[in-house]
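Heads up, the chain below is alone and in the form predicted on its own; it's given as structure tokens.
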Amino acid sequence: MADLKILAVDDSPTMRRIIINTLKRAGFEDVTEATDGKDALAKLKVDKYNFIITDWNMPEMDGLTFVSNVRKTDDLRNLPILMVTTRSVKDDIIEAMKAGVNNYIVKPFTPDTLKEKIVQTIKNAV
């Protein structure tokens, strides 16, 4: 599990740093950053990833649009995606799941919650 190659997508440099540090403490060393959905799609064309963690609210391309684009791409269709966002309304969670998100965490979160959700998402995606 620790050999996962993770793409962390968030427009906030501070949030990306928190996610990356949390992932490293949880044993996930191979993490690449993307600043928004467009940046993430460009990175997905160049490199292979095993897991995506994405924010919802971002400029250029928001998380839902990004997830929809990933799901429309044949070789990325089954890539596990975890959405990490401040949006906690039930309708938002349902909308994210319909777009193709495998799991969902509301900010703020603990390192244990992040690791637990990653493990759960991978287990359910197989």
Contents of the next structure:
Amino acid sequence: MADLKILAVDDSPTMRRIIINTLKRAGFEDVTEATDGKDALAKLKVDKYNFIITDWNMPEMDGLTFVSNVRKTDDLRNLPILMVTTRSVKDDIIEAMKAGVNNYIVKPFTPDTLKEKIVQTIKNAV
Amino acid sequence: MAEDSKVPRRIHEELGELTKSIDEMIKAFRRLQNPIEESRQRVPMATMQLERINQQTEEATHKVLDMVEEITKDAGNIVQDLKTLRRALPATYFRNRSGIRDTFERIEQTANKSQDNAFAIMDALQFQDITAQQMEHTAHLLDEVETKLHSVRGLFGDDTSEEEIVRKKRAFDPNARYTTSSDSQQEVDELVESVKAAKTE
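Would you mind generating the form predicted together with the partner chain now that we have the form predicted on its own?
Now the full complex is given, and it begins with the chain already shown.
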């Protein structure tokens, strides 16, 4: 699982840095960052990834639109997606799940929660 | 005939009063126009101030992150060096040197503790993203006030009110809040599981 190639999408440079550090601490060394959904889609066209971590509120393309786009793309349809966001309203979570998110974490998260959800999502996706 | 000539004079008097009132109203509106314009000009200043606070908080957070990364790296190096040192010493070295062995362990524990503390600081720095979203929300509300004041100017015949204001794209969660309670994640987990279960049914 440590050889997972992860794409971390968040418009906040602080959050990207914290997520990458947390992932490396948990043993996930291969992490690429994207600043929003648009940037992430461009990166997905160039490289192959095994896992996506995405924020919801981003200026150019939000997380929900990004997830919907990923799910519409044939070879990305089954790519595990973990949403990490401040949005904790019930309807938002249901909307994200319907859009195709596999798992959901509310910010601020703990390193244990992030690791646990990645492992759980991968296991369920297999 | 006398009655007829009275009517136009009364109307004339009433119209005179009405004109005076309208004049006063116009003057009052004109007096209002300046404070509205002043307020409208101040709103972007307040928005800019918020954006500056956001930028400075982000810069400061990154400086702290630089230090935290350095501390975790140094602490990791200490633990690694101790391991190298242990391996370089003969297996029997600590047999009659319990004091040195204890010192080794103490250094290792302190390095690990420093690393854990530094990681805890890093985790807490997530506050910056959350407060940034709260500030963006406030800036968005100020944008709305500015747009409304801009439209009010149009009511006073100001042509510039038809010019479109170019806005920065803002992305934020209006309900973003910093909470370290594990309850909210637990509630999310339960909801996620129930949605998944409903999907498979």
